[in-house]
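There is one chain below, alone, in structure tokens, taken in the form predicted on its own.
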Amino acid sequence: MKLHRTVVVLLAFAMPAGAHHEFQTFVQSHSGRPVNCALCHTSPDGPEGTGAGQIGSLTEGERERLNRARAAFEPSPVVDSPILNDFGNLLVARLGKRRILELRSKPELVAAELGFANDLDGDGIPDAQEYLDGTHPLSRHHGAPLRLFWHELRAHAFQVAMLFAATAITLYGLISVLRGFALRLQAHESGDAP
């Protein structure tokens, strides 16, 4: 076992810092939208480079936080990686850098190993169902069109009835109106019109 782990940490550090293309491939496949880097790192390019968000444009201390992040091969309760956006520190800290390693040749575990109790963009849809639907999961406006559609509704279920109890007063008060110019009308043709 502990030879495994070893050699797990050796190719983690021996490995480039390219992003894992497996999870991006796996991702596209599932579920037939276009995914980039940007599901996990900051930079829609991924980590390697010199643009902002990659390895290349980081500061002195950019790169020892980065380095921190590198070193949590266990689930950790802070993971603040410059070249990971939230969803992707969020994996690291709830898997550890050693079982995303391990999950590149199975990244249809990560949805069930991650958990669907976060949400990160409040959208109401759990960060690994979109990971899942292969949309993003810190825009709350990017998810699949149901969903989102549903949560919206709960989340202004109020609102929404209290605009179809004004729209059927209104539809009644307007029937109402019609009905009286319509006895207005019937009465003038009888000649009973005052």
Contents of the next structure:
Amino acid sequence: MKLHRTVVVLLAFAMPAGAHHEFQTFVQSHSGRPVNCALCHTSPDGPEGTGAGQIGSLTEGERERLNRARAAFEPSPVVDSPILNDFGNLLVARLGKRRILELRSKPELVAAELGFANDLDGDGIPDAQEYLDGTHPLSRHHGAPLRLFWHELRAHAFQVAMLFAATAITLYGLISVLRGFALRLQAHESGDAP
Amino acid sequence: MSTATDPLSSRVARFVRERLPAEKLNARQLLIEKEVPQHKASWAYYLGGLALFFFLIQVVTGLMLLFYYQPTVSDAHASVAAISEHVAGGALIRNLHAWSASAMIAVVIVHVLTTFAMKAFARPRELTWVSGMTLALIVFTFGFTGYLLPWNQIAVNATKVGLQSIEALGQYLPGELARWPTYVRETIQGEPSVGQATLSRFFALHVILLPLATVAALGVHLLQVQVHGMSRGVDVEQVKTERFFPFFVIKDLSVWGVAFFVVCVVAMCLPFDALLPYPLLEPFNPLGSTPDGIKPEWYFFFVYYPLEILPYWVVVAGSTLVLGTMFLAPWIFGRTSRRTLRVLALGAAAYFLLMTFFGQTVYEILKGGQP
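Moving on from the form predicted on its own, kindly provide the form predicted together with the partner chain as a structure.
Now the complete complex, all chains and molecules, led by this one.
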């Protein structure tokens, strides 16, 4: 077991900081939704390159943050890699880099190991569930449609009730005005109008 | 009754007099004495008003979005994101705009099919029908032009595909005509590729030209509807009627109230973007690869999937034939029974539903893989 861990750690340092396509492949086949590297990375094109959020564009300070994050082989309270987004950093912080590398062969276990308590975007859908659904864990406007709908409906129950009351009252008022006009017209036609 | 020996000018004058009878152009005839038939298909009479109501929501929410939206390739996506994230009520207004657009198009489609099935285009309602078909075309163009405005991956790539399909028409045209589709595409696009000029043109079309065209066509349509009343719509000699004012108007308002409540709840609880994969919602990157899953909006699936499955010329010829037939329905189907029209409308509805909900499956069965 110790040897296995050592090999994983050595491999992790030796490997380039590429995105792990095993997770992307699993999420796409499980959810039926296309996803890209922006699920966990800052750049949708992954960490390698010279674009914003990619290794080639990092400043000296960001490189130091990257190196600190790369050393997080075991779970740690805070991971702040500049090439990862908040969800990616949460994954490394909760699982540790070593476990993430191990999970590349079992990407279906990521959600269970991450747990369903975190909701970074506050849309009511746990991050682990968003991973399974192939939706973005950092956008409160993005989630599995039915889950999002029921959560928002519960969250906005008061506003929905007020909207119903406002619509009903406005309709009642408008209909009463129309009926009044109609009665007035009828009275005018029959010569009963004052 | 016109005869073939009458001079053309006299026949045109008679046609116009019959469609715009001066004696009916007063409030009493248009509003107070108007009667609406009542029968088992009366629900279809509310669809036109419902489409109008959704259009009004479009106008109000569209005007609100105009205060914040930036029609430039550098800022369009960021301004849309800012509307959703930072403007008070912005997400609700944007979702209302998106959901009511889809609702309007859905209602317009059902309205076209039901009026066709009820033979509501028959004399003297030809102008009602033609102006209605014009409105339906405008509504679809609203959808096409509005799709580009958020300037995200799906918006730009789907627009590119749409514009390329116009140019592809050239290969089937002879001689100098073969270049015309390219001229059309370049005119719409405004530059060699979809870019700032395209966005500016689509924006101008979406917020100025199309709304003006809608007001014009809607004016003719509503005037014709009020002058000639609702078509009887069924093969029954004696149908009950109710007064348009106030009874039908009250019911119409109630339908609007229910629609308003439903579309507001949906807009409040379900962001329209949630229906799309998130990579398609990222800002358009001209240097990046085209992401998977680029498709037009659902209301173009009835022509999108056939384009992916059948030869291009078959779809273009079929679409042109169907569109021409629909515009000329009052003259082509003038003697056709309502029963036959109902069967045709049901067939069209079944095709539309099949392509909208199962187009992907149909494609996979016939071609295998993703389009």
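Because the structure is predicted, anything quoted here is derived from the model rather than measured. Numbering follows the first chain given and starts at 1.
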If you split the chain into two rigid parts that turn against each other between these two forms, which option among Ala144, Glu64, Ala93, Gly173 sits at the hinge?
Ala144
